[in-house]
Structures are given as C-alpha cells and as structure tokens.
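Single chain ahead, by itself, as structure tokens, in the form predicted on its own.
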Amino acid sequence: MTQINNQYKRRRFLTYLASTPLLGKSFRAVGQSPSEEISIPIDNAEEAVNVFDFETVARTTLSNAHYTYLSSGVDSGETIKANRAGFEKIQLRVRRMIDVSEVDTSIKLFGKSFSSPIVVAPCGTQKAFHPDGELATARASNSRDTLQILSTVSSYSVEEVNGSRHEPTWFQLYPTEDWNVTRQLVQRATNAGCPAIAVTVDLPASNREALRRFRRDTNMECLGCHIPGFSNSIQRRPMFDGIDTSSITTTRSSNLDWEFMDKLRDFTDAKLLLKGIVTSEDAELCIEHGVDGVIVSNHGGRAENSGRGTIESLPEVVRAVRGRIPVLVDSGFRRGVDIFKAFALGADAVCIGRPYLWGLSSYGQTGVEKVLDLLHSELKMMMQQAGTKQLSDINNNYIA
C-alpha cells in the first residue's frame, strides 16, 4: 500500500510540475515549440493527451542510435525547426453560428475513400522501433481506415504488410543508379497489388551529422543489426530479395531526371507521385510528365538544409497544379490543426511520420492507433471550432 501511495504522490507531482513554467526546454521534444509542452511520461496508450506523450515514452524506450535514426536530421536540424516553425506563422479566421455537430473528415484518393485524410507516410527500418514493424504499422491503418505507404527499405515485404493490413497499401520508391533493380521494385509492389508508386525524389544526398556520431563498424550497439557495408545491407532488406543489387551502390539515386519519369511512366500502370516537390516549377513538370500526384516533403528535414517548411512551400505548388492532380504534403504536422491549416492552403492530404513512429516505439500497434486517434479528435475539434462541416469547406479565407 506504502508503494501504490508513494507512485500516486509522484504522478501528483509530475503533473503538478509538467503545468508549470519550471521545467523549461529540458521538458520539449525535438523541433517542438515553446508553447507545446509534453505531458508526464505515460503508462499505457490510452493515457495520452497528445503525440508528444509518446515522443517522451519513445526517447527512454528506444536505444541511443534508434532514437538518434528517429528523431534527427541533416547539418544542426535547422530544416527540421522550420517545419514547425512555419506553422506558428499562420493565424486563422475562425466562424461562429454553424451547426457543426456532425463534420465529415472522408477524402477520395484516386477513386478510393478513406475515412480520415491522415496518411501514414513511409518510414523504413520500422523494425529498430518495435519486433512487429510495419506489420503492426499496418494492422493500425487498417483498423482506422487511414491510407499506408510503405517505404522500399521496410523491415518486412510488401507482400507481409499487405497481408496484415488485408488491403494494398501504396509504395514509395528509393529510385538507384540500375534501372533493372528499379524496375523489379516497382513490378514486384505492383504484383502485390500496390495502385499507387510514391517515387522519393528528394534525397540525392544528406548530412546526417548525428547518425555519423554512431560508427557502425565500431559501436557495438549498431554491428547487433548492420552489417558493414552498403551491398551487405541492402541485401538485409526484404524487398529487395531475389534481386541482384551487385550494380548500385546506394538507395539515393543522385542521378534522377525527367526522362527517367517518362521511363517508369512508360513502364507501369499505377498511379505514379513524385515525393518531395517543394517549388512550382517542379509541380509544373509534374504536370507536363503525366505524374498522377505529388507529395510535398522535404523529408521530414532529413534530405537538405534549405530551412524552409513544407507548409511555407505546399501554397506555390498549389497553385501551380491547379486542381489537376492531387497534392500531399508531409514533415512537421503534429496536431490537428497543422492538418487544418494544411487543408486550408490546399493540401489534399496530409502525411504523418515521427508522431506514429513515437506510438510504434511505445506501444506497437496501440500507439500507433491513438496517435491516428488523437490527431483525427484534433482535427474534428478544429473544424467545429473553425465552423468547418467537411473537409471541403476549408479554403483559404479561413487563413487570417
């Protein structure tokens, strides 16, 4: 009893401490704003408040270089600053006297509805979060009726994942130097069922200082999985099996171009988005490519140090589609009203990375289905607050 009091006492004083001004910046998670403090640390799923409950559970979970692969980015992180930066930077214009007792939040993507326009965006190597990876990733989306896209480097196959999630989902594309290993890629997500190829466009190179801090062929911690060089973990990944991979040297294609689109385009069916569009010029030779959408992302601030967010970039690619494919955008969204103020400039869709590789860090499939839930709750509560009924009714006159 003595034991169950004393616990209950410091729960007390957590929360009494984690209200008050006393713990500063030592009590923020990584690109997080002043104004958004994380909660005490969380027993279970359904204790969170918000996504950064499981960002804290995450960081003490995790082992140093998982956590460090999560949570960083290129040069000093400046990119990944400005993604959530740029969302303090728009107010909104909210209207009152409107029932907003029911709000629809359904979208149609290429003819398919979903019941929430969050999509979980391709994270690979979900494995180093949780023994169930993308299996459990899958198994959440699917029980929320929210779109999955898979990343060419996951720890299980597309024909796994699909398998737990009992429908397809999309798959995103790491282009490489052989267009032959490419080509099976793409052919084997397609024999799987895949209707859609998100072709990651935005990474030709990076410095990942933090990661480099972690020597794989000296830390112990890392040899456990990683096999000294490039050929050796490659082949450790389960899409690329059968697939003869002697001719590339990397993941990060540096070699891409518009004939290469016209290639791929030329080969496959499915519908085909670039991944990683940031300016209009861009957008408008996705246009004239016969590309079916694009993705706005600057790779969660983990592919250059422009220092621009994806929020600041997702107006001048609107407005250059015009309404002629769809636009999604990713990198930074942490709350339902990122997700608003997204829809109010245009987006889509919205994707979601770190927050629900947080909830598969703390909990599995659990916490990556109340992180689905919390931002969803969020985004209803916006569009009531807004006086938003569906997603629709949300446009720009809604940005002050």
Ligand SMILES: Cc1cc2nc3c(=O)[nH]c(=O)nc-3n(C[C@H](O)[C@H](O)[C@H](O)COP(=O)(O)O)c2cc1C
Given for the second form:
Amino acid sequence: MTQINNQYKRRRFLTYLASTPLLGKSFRAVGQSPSEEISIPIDNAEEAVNVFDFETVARTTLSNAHYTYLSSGVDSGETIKANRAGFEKIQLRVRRMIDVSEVDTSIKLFGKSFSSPIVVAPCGTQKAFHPDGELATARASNSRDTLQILSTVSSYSVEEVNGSRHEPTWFQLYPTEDWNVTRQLVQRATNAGCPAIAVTVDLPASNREALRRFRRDTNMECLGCHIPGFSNSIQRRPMFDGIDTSSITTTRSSNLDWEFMDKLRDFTDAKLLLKGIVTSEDAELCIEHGVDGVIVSNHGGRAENSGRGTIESLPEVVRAVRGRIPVLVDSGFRRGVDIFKAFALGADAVCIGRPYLWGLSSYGQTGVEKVLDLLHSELKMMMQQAGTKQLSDINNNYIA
Ligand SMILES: Cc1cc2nc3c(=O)[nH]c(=O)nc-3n(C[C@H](O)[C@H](O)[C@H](O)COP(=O)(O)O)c2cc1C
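Form predicted on its own done; form predicted in complex with the named molecule now:
Next comes the full complex, this chain leading.
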C-alpha cells in the first residue's frame, strides 16, 4: 500500500513538473502541436493508455530542435488544428444487437494483405528521434503486420530497412529538380523490392516558421551535429549515396507537373501513388494519368496553410475516384474513432505520422508497437460499438 501511495505521489509530482512553465523541457519546446488531451507521465510503453501519453514523453525526451521539427507545421499551425477539428464535425450513427465478438481489421492493398489498416507514413530523418530510427519503425510495423512507407530522406537506407522486415516497404519519393536523380532513387527503391512509390506532391513551397525561428535562435545547438547548407544535408541521407546530387538545390521540387508523372509512369512498373491530393479535380487527373492510388494528405499541416482538415477533403476525392484505385488518408489521426470515420467516408487505409514518432522518440521499437496497438484496439472497440464486423461493413450509413 505504501508502495502504491509513493508511486501515486511520484506521478502527481511528475505531472506537476510536466505542466509547470518553470521546469521541464515542455516550457522550452517551440512546437505547434499542444495536445488537447491531458496525460499522466509514464515510465514505460506498456503504461500508455492513449497515444498522447507518448507525446508527453517525446516532448521531454527530445532536444528542443528535434521536438520542434516533429511537432511544427506552417504559418501559425492553423491546418494542424483543422486536421483535428475536422473529426469533431462528424457524428456517427451506431447500430446495436449485432454479434461483434470477432472483428476483422485486415485490408488488402495491391493484392497484399495486412492485419491492420493503420499505415506508417513516411517521415524523414528518424535518427533525430531515436538512434535506431527507421529500423525500429520497420521492426515494429513488421511485428504488427502493418505497411510502412519509407521517406526519401530517411536516416537508414531502403536496403537496411527492408532487411528488417518480412515484406518490403513502399518508398516515398521527393522527386527533386533533376530527372536523373529521381530516376536513380526510384530504381534503387524498386531494386530493393519496394512494390509501390508514393510521390509527395504537396511541397512546392512551405513556410516552416517555427523551425526557421528555432534554427536562428538556437543555432549553436544544431551546429553540434548539422553542417549548414543543402548539399551537406543531402549527402548525409543514405538514399543519395552514390548519386551525383550537384544539380539539385532542393528535394522538394516546385516544377512538378503531369508531364513528370507521365514520364515516371513510363519509367517504372511499380505501383504509383500521389501523396498530397486533396481535391476531386486532381483525383480525376490521377486516374487519367495512370496513377494507381492516392494519399489524401496535407503533410500533417506542414505543407500549405489551407485551414482544411484532410477528413473534410476525403469525401470529394472518394467521389471522384469511384472505387477505381485505393484512397489512403493521413493528417491528424490520433484515435481509433478517427480511423473509423475515414472508413465511413470511403478510405481504404489510414496513415499516421506524429503518433508513431512520439512512440519512437519515447521508447524506440516498443514505443512504436504500443502506438500501433493502442490505435488498433481503439479501432476494434469502435467497430464493436458500431456493430461492424469488418472494415468493408463501415460505410456512409454510419455518418449521422
Ligand atoms: C517529422 C515529420 C517528418 C515528415 N517527413 C516526411 C517525408 O519525408 N516525406 C513525406 O512525404 N511526408 C513527411 N511527413 C508527413 C507525413 O508523411 C504525414 O503526411 C503526416 O505526418 C501525417 O500527419 P500526422 O503527423 O498528423 O499524423 C513528415 C511528417 C513529420 C511530422
């Protein structure tokens, strides 16, 4: 009993520390993702009751620079907020008296089955969050039979990451300005077994103010590890090893157009997805240009400041696509019920970014596993509450 009391007192004290502006790194971090949830400090991954518990640990574990990189968006973060607010506008109609003692959360994408519809979104530079970076994410998503999409700017190479999984990842492509560089990136990913390439198209420009301000103010902290300059930073990315990058000035090119997509379509037999589609017009064009899938995304509020949540963009994309190609969605998904809503609006899978990065930052592989488990069990509970035995049972009738 005394032990329990002491544990309780210790937690109360830690909670106080985490919330006080006087102590704790949360005071110094310059993120734009203050969670709306109250969470209690945890000592290990198993203690987490929801994904926000890991946000609290990440905030206090990471350096300010890396926490800012993880949490921030563009301008004043309105689109980050809109991503969450969008879910609140949707109410559900739930059915009763259906035997839901067994529910099936499996999905099939391009002929391959996964036990969970929760996909690990491509997030760059994961060594900033944990020394094992993408390898920890690979092992975790592999153990949970979940798809992982690997970023062009990953800290480990596609060969190393695919070596940590039974099934290869999909590869996310930042096309750069030079076709020659792009071509070699795609070739390397497909040689490593990646069956699909997700081309990110939402970053012709972005105003990462929090990050810029942070870099200026605390330059010294960053200089310990980073040598300033684009070419220095690109040379540190394993995916560019052996590629002549002298012609490129950015990985996020602003010269992308449909002609580029046609060229890429001709070049590779891999499945091609566009990541960052948010309108029916562009969804139609994807189909016209032979694209195999779309990811409805605003980069987690890190691209443009549209002020529109992706859960609000999803219906028009689904209507335009009419079931011809899979529609994935990301940005702001933090609860099983959010995932349920996306399925009710016609999504085929949901990707998560920051939640698994919080888990990774906190406890490496076990943190990512617990984040995937929590979201998966919340989704299963929601399916039981709504009377849906499998994901294909969830449809528009469940939207009030
Ligand atoms: C730290 C961080 C790094 C990211 N890096 C990439 C990247 O390299 N390529 C990419 O297409 N998207 C990247 N994203 C966007 C994610 O793939 C995804 O769209 C977004 O995180 C989903 O929103 P959420 O974080 O609210 O779940 C990154 C996101 C974060 C938070």
